[in-house]
Structure formats: structure tokens, C-alpha cells
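A lone chain, given as C-alpha cells: the form predicted on its own.
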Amino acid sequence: MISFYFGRLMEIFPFFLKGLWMTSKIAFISLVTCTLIGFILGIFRSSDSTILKRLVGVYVAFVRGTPFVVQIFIVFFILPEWGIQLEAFTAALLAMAIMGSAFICEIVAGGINSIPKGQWEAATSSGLNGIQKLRLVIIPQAMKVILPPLVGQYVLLIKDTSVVSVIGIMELTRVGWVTVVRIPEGLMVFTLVGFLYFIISYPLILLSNYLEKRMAA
């Protein structure tokens, strides 16, 4: 029996294959997305204005505080009550988008903070501006605080992109659900499902082991 499921396993083994595909695209238009609005985030966080800091810090509870399938169906169910209809890849971006940001503006901001305020004021008295202090100065320092935790937090993002399947997105966890009404052998099916994310996830786990040695010594 066990031999007869695995074979139709491998019959539809390339239906897998567009999920993982599904999966991948996601996985990196949110990383590139998380991480340039995370950095801004970041910096604003770290800034000397109050306000920033507020505003920020309020985006930031309230994300970290609320189940991201929450926030999933926010952006795909409650936006359209409010006039903004969106297709469920791109309602699954900005989800992932406005999740992803969260966690690494507190890990950015953690990085910058982490740099001594000697270098500020050695930047200041150079005649660099603002920018130009971040861009030259703090930010190449933060990255050995900040690439660490980043890496791991990219692998926390590629797994929870199977939350979006909960909006029709044939991602694999989707394609997952939808083998087993076909083929009754959860464990083989799930399985295979875990061992693609493990595909994916695993050169960044490596990445980051790597960067926290590297770090350390």
C-alpha cells in the first residue's frame, strides 16, 4: 500500500515542484522587500526623534503582537472593505512585507544602537552629515551586530510563508493539503513538504552559523 502511495507521489511530484517554485518567488520578493523597509524602519528606530521612535515602536509592537495569520486576513479580507482589492499573491507580499519589517527593524536598530557614541561624535566632528555618518561610519560597524540574526530571521520568514496558503496560495504547504485529499498518507506527503522548506532553508541556516562563528572569533 505504502509502495502504491509513492508512487502517485511521484506522479504529481511536479505539482510539488510549482509549489516550492510559488514558494521560493515569495519567499524572495519578502526578504528583499523586509529588508530595505526593516532597514529604514531601523534607522528610524535608532534616531533621535521621539516621534520616529514612537511611531515606530507602536508599527512594531503591534506586529510582533498579533498572529501573522491575523494579519493575513486583515490584508485580504478587511482592505477590501476599505476599498483596496487585492489579488491573494500580492494581499500574501505585503503581509509577509509588513511582518518581515518588524522583526528586522529591531534587529537593525539593535545594531545601530550597539555602536559606542564615540563613533558619532568622531563622525560629527569629520563635518559628515546624517546620512553620510550612517552609510559611512555606524552601519558598516552594525552590520557585525545585525548579519547574524538577519540570516536567521530570513529562514523564521521562508517558513512562514506557508501561512499564506490560508488565502488560496498554491505555495507548498497549499499543495501539501491538497495531496493528502487525494492521497491518504499525511506522513509521506508532509513529509516531502518539509523536506522542500528544508531545501530552501537550509543554505541560510548554514549562512548564519557561518556569520555568528565568524562574528565570535
The other form holds:
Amino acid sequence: MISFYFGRLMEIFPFFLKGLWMTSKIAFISLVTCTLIGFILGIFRSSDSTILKRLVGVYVAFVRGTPFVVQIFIVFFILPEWGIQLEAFTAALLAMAIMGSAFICEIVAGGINSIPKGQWEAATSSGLNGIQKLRLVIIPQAMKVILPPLVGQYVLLIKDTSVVSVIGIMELTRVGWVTVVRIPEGLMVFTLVGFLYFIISYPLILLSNYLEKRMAA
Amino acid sequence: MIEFKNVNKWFDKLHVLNDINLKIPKGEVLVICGPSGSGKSTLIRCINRLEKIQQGQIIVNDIPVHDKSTNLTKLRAEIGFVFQQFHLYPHMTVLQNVMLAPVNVKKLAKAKAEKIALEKLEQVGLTEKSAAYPAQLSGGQQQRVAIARGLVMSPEIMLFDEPTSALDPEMIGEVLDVMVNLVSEGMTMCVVTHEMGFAKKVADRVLFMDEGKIVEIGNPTDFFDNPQTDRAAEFISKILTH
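Could I see the form predicted in complex with its partner chain next, after the form predicted on its own?
Next comes the full complex, this chain leading.
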């Protein structure tokens, strides 16, 4: 019996690999964009400008205070009402970028704020401009604080890509759904789905643990 | 060289600088003292605009420091600043700390910046520590590196904010020696300190502040032997007998 289902599973395994590929693609692109936007927002959030700080604060509060699945629906179903038509794939990436950058923003701002004021003052006194201060003095030191939770956030973001299945993207979780309709062995199907997520997440979990130990030293 | 004209500054309701008028000519060594919270650190921090002022003007080399149009980079290159807590960059070696501004602000070539940085490290007696990280140095050594970092842009003015207050007693001497050498080179210096030996030895004038006001200013002999106000007399007796 089991071997029969297992045989069926092997038959459709290429289908799973396609889903894994889609998941990896969404994850990779969103991690890069979330990191870029997250750093810029984090720098704004930790800046002296009250306006920038508040604006980013509102953005972060909104994103953190609403479920990701609702955010996806807003991007995919509500933006078109205002004339912004997006393909499911683009909508998924946009929703991931909005959500992930807000969390990374908080991590980055926390790291920057952990650097003592004296470092800013020393760099200011030397005549460095704002960008130089961040690039040469503040960010290199803040990375120690930023890196472990950042990698941890990457793991969460990779897992959150499963939510974009709700708008019909054929990524790993969606492949699981579709397969379960054809093979009644749901446990086996979703064990496989879970295992494939685990394969991409676990190295990052190890990396995060390692960084945490190293950066603490 | 440095001029304060009717300068006023408040931290919320606290009047930290109260109508300051002061002229510091080129080459002068001015020691600033006073009880904590009297505004002495704030006074020198306004000179390179680490702090903003709300009223009045500060002019350094004919440049109005607190004007919006002032090129702060150029101004700050002419003013070295040494902090109580050193504030060396912990992720950089001693040499990288000293080279940072010449390479990035003056845009000097690395080799040239390194040569100047090594000269300044020699001046503070720390050439052999150039590859070390700040955490590997004693407090006195860190402060000497900080002085080298201030000197590397060839400033005309050096500001010291309690440069020896965070040091163990046996390290104070090495830092003061470096500063005395600077005096002999004719550097214009404003030094917030309670090292009265240093003040007597090298200061041209001593400025005594209390509650944001300049209470007394004069040459060190007059100030220490014959203070004009009760407040200064009381302060002197406290720091000399502690």
C-alpha cells in the first residue's frame, strides 16, 4: 500500500522540484530586495530626521500589525481596483518586499542605534559626511548586532513564501495542495513539502546560530 | 581665530551657555574649568558644531560656524577634537583609525595618508602599535592615538574635552606630555580639564565657568593665587585639596 503511494509520489516528484525551484526563486529575489530596502528604511528609522523616522514607523507598524496573507490580498486584489494590474508572481514579490523590508528595517535600526553616540561624534569631528559615517564607521560595527537576527529573519521569510500560494503561484506549498487532490496520502505529501522547506532553511538556521556565537565573542 | 559673540544655548529649559563672549587668539592655550554641568564641554563642542547654538555667533578663522551655508567638512578638518572617552573606531587598527579622515575627507592616496598617519603616530610615541586594535591598548595609549587622529588633518586648532578624566592616574602623564609638546609647536588649544598642574605650566589663560556663564578669565597665576570671585576661590580650594 505504502509502496504504491510512494511510487506515485516518485512519479510526480519532478512536479515538486518545480515547486521548490519557484519557492527558491521567490525566496532569493525577496531576500535581496528586502535586505536592500530594509537597510535603507532602517537607516531612515535611526536617523535624526523626525519626519523620516515617523513615516517609516507608520509603515513598519502597519506591516507588523496586519497578517501577511491580508497584505498579499491587498496587493493582488485591491491594487487592480486602483488600476495597478500585477501578475501573480510580481504581486508575490511585491508583497514579500513590503513585509520583509519592514522586519529587516527594525533589525537594522536596532543595530545602528546600538552604536554609542561617541562613534558618530568622532566621525563627525573628523569631517566625514553622513554616508561616509554610516559606511565606514557605523554599519561595520552595527553588522555584529544585525547579522544573527538578519539571518534568522531570512529563515522566516523563506517559510513565509508559502503564503503566496493563496494567489495561485505554483510554489512548493501549492504543489502540495494540488498533489493531495490526486493522491489521498496527505501526510506523505506534506511531509515531503516540509522536508524540502527544511533543506533550504536549516543551513541558514545553523549559520544564524554560528553567527550569534561568533558575534558574541 | 575663535570668537564667541553673545552665544546662548539651552537644553530644553536649562540655560547651558549664557551670553558667552570670548576671543581666543591664534596660538593661545586656553584651559577651561568649572564644576560639572557648568557648560564647559558644551562650550568647546559648539566650536566644531557638535552642538548647535540658539543665539549669537561663533566665528572660526572668519567662518561663521553656525551659518547654514558653512562648509562643515572644511571647517572640521581645521579643528581636531579629542574626547574624554577616546572614541576610537574599535573595528579598525590604530593606523586605520588615523588614516580614515585623510583618505576619505582629504581624498589623499593611501600611501601618502599612511605616511602622514605614521608621522603623527610617531609624534605621540606609538609607531610600534600601528597594527594593533584599540581594545589591545591601555587607556593612555588609546588617548594618544585619538590625539594623533585629531592631528592628522593638520588642524590649526585642537579641542580637548577632559582628555585625562577617564584615565588611570599613572597614564595621565603620558597624555599630558603629548599635549605639552603640542603647545611648544604653537598649536591653538582649548582644553577642558581639571589638571591644574597642566594649566599652571602651559595655559596662557584659564577660564572658569559656572552655570553656563564665564565667571572669570585670566592668566593662570592670577587665577590660582588671586581669584576674583568667591565661586572661583571655592572651586580652586576644592580641586587643590581633594
